[in-house]
Amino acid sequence: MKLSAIFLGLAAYVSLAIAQSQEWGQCGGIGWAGSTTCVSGTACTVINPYYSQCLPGTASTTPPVITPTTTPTTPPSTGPTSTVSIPPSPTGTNSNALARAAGKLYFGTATDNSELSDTAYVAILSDNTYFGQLSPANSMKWDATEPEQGVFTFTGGDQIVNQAKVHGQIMRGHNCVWYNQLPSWVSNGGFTAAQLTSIIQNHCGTLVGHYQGQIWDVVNEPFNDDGTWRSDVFYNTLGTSYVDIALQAARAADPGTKIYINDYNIEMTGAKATSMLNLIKNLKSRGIPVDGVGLQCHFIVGEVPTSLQSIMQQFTALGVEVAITELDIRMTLPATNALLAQQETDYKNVISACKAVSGCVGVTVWDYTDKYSWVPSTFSGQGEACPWDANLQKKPAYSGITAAWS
């Protein structure tokens, strides 16, 4: 044989492994326009619709065809349909226990992957008679299940699924599309509207795909404290149809889950509110998927909102559940008595406010100690915002909460 003719073999058998997907990298799904076989030993597998992935196994030349859904004429109904399980209800007289006795489907907390070597902690959060739901802090943010694009990582997100797991604890996922912490790639990707959505679309789906039958902060944070949009990659590329995307990835990656918008300032009558409910409202007129919002409910001691309990109730109103998904009600250091007896009834009024109204479905509390709060790092002098104080020790706000759920 010839050297020209075997130069030209090497070529094409070059530009082939090349136009090849590598182990690991996507390799089909809605929207994608990139190459869809996979290197020698390794199968095309379906994740979910927006994501097929090449993983160890028998190589497969051609993925399977996904047709991407037409919108409707019709709106179909978009109320919950989520098949999230409900561990039985523990019995007792400690927050989760009351929650549950209530008729609520949990008391919660954050929890992130560093806290779990402190064995102290994790008694107590493993005891589902106080916790009966657990949202990660940080390990199923973008930036940490998908540095690179297509290449996901979920291990500190399954760390605490399993945590939730093997305690009967729900677990909220959190989240899908926020503006921060992002990964430079999609922050500064420069990409058009018809790429971003294909990522984000990648993305919600191949997140909300693995940790099936959960709840889901699908969208977080879309609105300043004005009521406008928030500026950012997403809106500035996509205006408001990235929410759409959004959700729509979400219900198709699993059609069980429950999926929220979450955000903070929104728990009392105002512009932030207003528009809020007015997306809610826009959304379901439109058949695009929510099941529910988040009302994050970072407060101040003695600042809880009077009208708390009114938004709950017009919001659910539009046919969505309510969770309180972040609280916590911070105070200018150093604590005294009177603040702390103050925190007390501002927990107690928080729960209360839930307990009224039947569609508010649970309290998370944005970690139970003060010892890993994430107030003092970003509020200067301010602090002791958990119902548990740094040393593990039940303060007078625990008081607050279990007499509400009571």
Ligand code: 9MR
Second form
Amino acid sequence: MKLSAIFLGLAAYVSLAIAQSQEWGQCGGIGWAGSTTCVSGTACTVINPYYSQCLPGTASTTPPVITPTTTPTTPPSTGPTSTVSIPPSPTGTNSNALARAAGKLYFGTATDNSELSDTAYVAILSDNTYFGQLSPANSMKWDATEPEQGVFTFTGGDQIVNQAKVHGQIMRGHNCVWYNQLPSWVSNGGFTAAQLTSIIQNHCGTLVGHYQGQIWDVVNEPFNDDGTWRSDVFYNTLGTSYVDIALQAARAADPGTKIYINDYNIEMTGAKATSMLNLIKNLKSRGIPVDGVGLQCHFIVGEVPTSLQSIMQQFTALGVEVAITELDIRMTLPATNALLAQQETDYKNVISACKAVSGCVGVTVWDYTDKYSWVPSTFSGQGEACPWDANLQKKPAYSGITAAWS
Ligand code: 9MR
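Same protein, different state: after the form predicted on its own, show the form predicted together with the named molecule.
Up next: the whole complex, starting with the chain shown before.
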């Protein structure tokens, strides 16, 4: 055979290989311009109108059940590469447009599925001049996504992803591994270290594999307020290695996803922030993948920590990005003009801190309106923590946000 014929044959083979999506890779969906065929052993499965994925085996939306006796499996080592794609920047003087003009990726908000039937709420949520990013308040958590072992339900999360995609908003996934909202089959399963390793790998790998090209809070709230490790089934069974296992599984499932560790009360100098700084140093020194630290920022009016900016700089100096992931600033009710004015200053200071730190990629409020805030049901007598009031009207806090981004 002539050399040129061999070359052409080889080129055809290579292009065929490139043309196929890898296991867990995207293979279709509205706007998808890549391959629509999958590598051998996987099937292109419609997850939702915007996303089809190469899943192991024949077409199915339910990954195989892993029994408690399953030995650890290694998540896909060469997953597809996707990146967080940033939509075009909106123009104008609203909160996200100003955040983008200030060089950030987004100003965003949490939302929840039950809220998506509120048309007045959705009208503001959908306006990407206000919000360039969404976080699901509940529907990507373990109890929502893998309520029974090996049985995954993506319906709620997909609904929020679609809401975001349609409106040119990026997503933060929240979360893979957390002690809370954890089904009892995980917390009370009596698993060995090997079994729990496999369970974490399967959970994080499947979630991040399904929700490609996002930012993910892979590990949520690993520390107690005194800086010690939180005692939960993950730490008690695996020690600190559960963090490595979750991060590695997420990275393997989608190398293009930004993977974060997220916590509260790390916004001020103290034992908890020190523990998080040490964890990031330790992960980096051992080559464990981690891209960012989420500072939740559930604050109280008049008590925004003055060390917020400096703490963020200490994290970024370690080679990770940071984001403000769950901002709200609550007050003791009833609200007064003085409290609302202080809240405006507080929001302004938080946004200014992110603006001043080049590695701070964006700010998310933990729902934009008091109508749907988690605060009153958790802190008796407190509330009014969000920048829009319960009637969906902007509060002075909103002016604080836009003033800071401007
Ligand atoms: O907003 C969430 C609320 O609807 C849930 O009832 C609550 C239950 O744990 O979780 C809330 O979100 C939390 C987030 O996932 C992690 N950081 C603290 C948030 C407020 O509790």
